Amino acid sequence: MNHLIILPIMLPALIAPILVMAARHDLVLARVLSVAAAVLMLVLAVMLLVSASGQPPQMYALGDWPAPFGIVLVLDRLSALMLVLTALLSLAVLIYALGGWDGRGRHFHALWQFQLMGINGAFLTGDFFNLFVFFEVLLIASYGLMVHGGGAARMRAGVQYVVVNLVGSSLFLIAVGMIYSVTGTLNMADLAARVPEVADADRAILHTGALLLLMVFGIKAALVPLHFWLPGTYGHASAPVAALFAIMTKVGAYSIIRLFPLAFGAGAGISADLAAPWLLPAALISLALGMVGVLAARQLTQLVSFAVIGSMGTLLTAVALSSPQSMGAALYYLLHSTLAAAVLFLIAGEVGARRGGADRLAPGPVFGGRGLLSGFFFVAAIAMCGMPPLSGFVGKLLILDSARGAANAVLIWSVVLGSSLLCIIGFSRAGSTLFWKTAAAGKDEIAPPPRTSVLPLVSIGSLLAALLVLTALAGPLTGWLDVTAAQIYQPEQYVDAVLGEAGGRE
C-alpha cells in the first residue's frame, strides 16, 4: 500500500493539537507551524497528483482490514486533482490571514488545520459514513472559523450556518440508513457492485436514499433552492475564512461527481442517471439567480457571494450532462472558480480593510493602494465573468462545447450567456463605483488605520498568477484532465482497486 495516501489527513491532525498545546500564546510560533504544515502539503499533494497520474486508483486500508468491512481510503485522479487544490488554496490563502487577521481570535490556526483535516478526508474517503465523519470534522472547525474575530453580525450567520448543517446532516445519516437498509454496505465500490442487483420492490428505498444524499450535497454546493445560507455566511466571515470557504461548495460538488457516475452510473440497470433529471434544472436556476444576485448585490461581498452561488450552477450543469466531455469542463471550470472566488473574496477583504471596514457598493473616500487592488479587482472580475482571455472563458467554452449535442442545448447555451452579461454588468458597476467615485468622507467618519502588511497583496497576487497558469496551460491541463474524466466513467477501476485487491465480499 501507498503509506503517504494518509499523510492528508495525519498531517493536519498531528499539527492541530500541537498548536494548540504548544503554540496558543506564541502566535509567531503558530504561524511557523502553520506555515510549514501548508508547504508541507502541497509538497504531499503534488506527490500524490504524481503517483495517480501513472496508476490506476489506489486502496489505503486501515489496521490492515479488507474491504467492504473496514475502512478505505482511496486515491484516483480526481481526488488527488482536489487535494492539490486545497493545498494550493490552503497556502496562499494563509498568507493573507498571516497580515493580521489570525490574531483577531484565538485557536486559527489550529482550527484552519482541522478544517483541512476535514476536506482533505471527504475526498479520499471510500465510503459514505466516513465521509458524513469527515464532513462532521470540517463543520465543526468551520463554525470557530466563521465567527473568529467576534461581532454580532457574525454570531447571527454562523448560529444560521450551524442550523442549516444540523439539518444537512441529519438528512445525511437518515439517506445512508435508507441505502444501506436495502444495499447492506456503505462502502462506495461495494455499493457500485450492488445497485444493480437491487429487488425492484426495494428500488424506492435506494432511491429516495440516493435523492436525499442528492439533496445534501446539494446544500453542501449552495444549490437552489438549498442556497439560501451562503450569502450571509460568506458574506460576514473574515476574508481569509470566506476564502478557504471556497473549496466547501466544491466539496458537496465532488460527492455529487464521485457517488452518482460511480454507483449510479450506466452500469446500474434502471437506476442509471438518477440525478440528472434534478441536477440539470437546479444547475441552470442557480446560475440565473446567482447573477441576478450579483446585479443586485449593495456589499461587495455579497456580490461575490452570489457570484459564488453562480459559479456552482456553471459547474453542477456541466456535471448534469454526464458525459465525459462534459465532466472533463467541470473539473477545468472547478478549479477557475475556486480560485476565482477566493481571490475575489480576499480583493473584498483588503478593499473593506483600506475603507475603514466597510465594503459597501457606495461612492466613499480615496483610499491608499486604490490603483493596485482596483487592477487586481479588474482581472479576477474577467477571470469570474468568463470573459477572454482568462480562464474562465475557456472553462466556459468548454462547457457550452460539451452541451452542443445535448437536447436541452438551446436553453443551456442561452442561460450561459446571459447570466454571463448580468455577470458583467455587476461587476462592472461594483468595479466603477468603489475605485473610479469618490465622495467627502464624512465628520463622524474614522479614517482606517495604514496598512503596513504587504503579505495580503502577495497572496492576492499569487492565486491571480494561478489564473493566469490555468489560461496558459489549458491545453495540456484540459488534456489530463479529460482522462481523469474518462476515468470517472469507468467505475469498474475504482471497484476493482477497492474490491478487487481486498478480494471482495465473501
Given for the second form:
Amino acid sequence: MNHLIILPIMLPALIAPILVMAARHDLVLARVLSVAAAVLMLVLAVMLLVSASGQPPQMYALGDWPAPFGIVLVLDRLSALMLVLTALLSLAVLIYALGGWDGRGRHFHALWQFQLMGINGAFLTGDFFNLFVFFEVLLIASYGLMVHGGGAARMRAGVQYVVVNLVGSSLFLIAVGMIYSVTGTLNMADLAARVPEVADADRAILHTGALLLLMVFGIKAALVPLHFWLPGTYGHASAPVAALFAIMTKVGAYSIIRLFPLAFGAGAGISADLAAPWLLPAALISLALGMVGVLAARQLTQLVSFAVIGSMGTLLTAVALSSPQSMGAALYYLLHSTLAAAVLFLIAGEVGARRGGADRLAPGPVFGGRGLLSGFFFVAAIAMCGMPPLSGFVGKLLILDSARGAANAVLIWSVVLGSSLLCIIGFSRAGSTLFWKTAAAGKDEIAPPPRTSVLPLVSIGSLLAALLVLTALAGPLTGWLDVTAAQIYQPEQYVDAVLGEAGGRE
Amino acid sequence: MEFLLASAVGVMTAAGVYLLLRARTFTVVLGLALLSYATNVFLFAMGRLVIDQPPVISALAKGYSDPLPQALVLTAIVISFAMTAVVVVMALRSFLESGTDQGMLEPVPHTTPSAGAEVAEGSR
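The structure above corresponds to the form predicted alone; please provide the structure of the form predicted together with its partner chain.
Full complex below, order starting with the chain above.
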C-alpha cells in the first residue's frame, strides 16, 4: 500500500494540536509552522498527483481491515486533483492572512489546519459514514473560522450558518441510514456493486436516500433552492476565510461527482442517471439567480458571493450533462472558479480595508493602491465572468461545446450566455463605482488605517498568476482532465481497486 | 415495537422541524436537538429491529442483531452533542453582542468585515 495516501489527513491532524498547545501565545511560531505545513502539503499533494496520474485508483485500508468491512481511503486522479487545488489555495490564502488577519482572534492557524484535515479527508475517503465524519470535521473548524475576528453581525451570520449545516448533517445521517437499510453497506465501491441487485420493492427507499444525499451535497454546493445561507456567510466572514470557503462549495460538487457516476451511473440498471433530472434545472436556476444577485448586490463581498452561486450553477450544469466530455469541462471550470472566487474575496477584503472598513458599492474617498487593486479587480472580474482571454472563457467554451449534443442544448446555451452578460454588467458597474468615482467619506466610515503589509497583494497576485497559468496550459491540462473524466465514468476501475479484481465477495 | 419506534421518530422530527422554523434562536436550538434525537433513533433502526439477539458471532446464536448501526449511532450522538454545544455557545455570544435572540428572523445588518473586527477589538 502507498502510505503517502494517509498523509494529507495526518499532517494537519498532527500540526493543529501542536499549534494549539505549543504555539498558542506565539504568533510568529504559529505562522512559521502553519506556512511550513502548507508548503509541505503542496509538495505532498503534487507527489500524490504524479502517483495517481500514472496508475489506476489506489486503495488504502485503514488498520488493514479488508474493504467492505473496514474504512478505506481511495486515491484516484479526481481526488488527487482536488488535493492539489486545496493545497495551492490554502497556501496562497494563508499568505494573505499573515498580513494581519490571523492575529485578530485566537487559534486561527489551528482551525485552518483542522479545516484542511476535514477537506482532504472528504476528498480521499471511500466510505459514506467516514465522509459524514470528515464533513463534520471541516464544518466544526469552519464554524470557528467563520466567526474569526468577532463582531455582532458576523456572530449572527455564524449562528445561521451553523444551524443550516446542522440540519444538513441530520439529513445526511438519515440518507445514509436509508441507503444502508436496503444495501447493507457504507462502502462506496461496494454500494456501486450492490445497487443493481437491490430488490424492486426496496428501490424507492434507495432512491429517496440517494436523492436526500444529493440535497445534502446541494446545501454544501449552494445549489438553488438551498443556496440561501451562502451570501450571508461568505459576505460576513473575514476575507481569507471566505477565500478558503471557496473550496468548501467544491466539496459538495466533488461529492456529487464522486457518488452519482459511481453508484448511480450507466451500470446501475433501473437506478441509472438518478441525479441528472434534478440537478440540471437546479443548476440552471442557480446560474441565472446568482447572476441576477450580482446585479442586485450592494456590497462587494455580497456581489462576489452571488457570483460564486452562479459559478456553482455553471459547474453543476456541466456535471448534470453526465458525459465524459462535459465532466472534463466541469473539472476545468472547477479549478478556474475556485481560484477566481478566492481571489475576488481577497480583493474585496483588501478594498474594504483600504477604504476604512467599507466595501459598499458607492463612491468613496481615494485610497492607497487604488490603481493596482483596480487592475487586479479587472483581471479577476474578466476571469469570473468568462470573458476572453482568461480561463473562465476557456471553461465556459468547453462546457458550451460539450452541451451541443444535449437534448436541451438551446436552453443551456441561452442561460449560460445570458447570465454571462448579467455578470459583466454587474462587475463593470461595481468596478467603475469603486475605482473611478470619488466622494467624501460616509458618516459610518472610519479613517483607513495605514497599511504597510504587501503580503495581501502578493497573495492576490499569485492567485491571479495561477489563473494565467491555467489559461496558458489549457491544452495539456484539458487532455489530463479528459482522462480523469473518463476514469470517473469507468466505475469498474474504482470498484476493482477497492474490492479486488474478483469484485470482493463472489 | 416497530409502531412505537416509527411514531417516536415521526413525532420528534415533526416537533423538531416546527421548532426550527421559529424566529428565536433558543427554540431553534431545541428543534435541532430534537431533530438529532430523531436521527439517532432512525439510524438505530436501519439495521432492522431485533430483540434478544447477540451482535457478535457465537455458536449458540440463532440470529444476530446488526452491530454496525449501534457503532454509527454512538459516533452520531457524540458529534451531535458537540455540535449542539457549539451552537449554544455561538447563540449566546450572538445574543450578548447584538442584544437580541431573533437572529433567525431578520436579515443580518451588514457591517463590513473589517469594521466589525475593529469594534470587536475595541470591546475586548
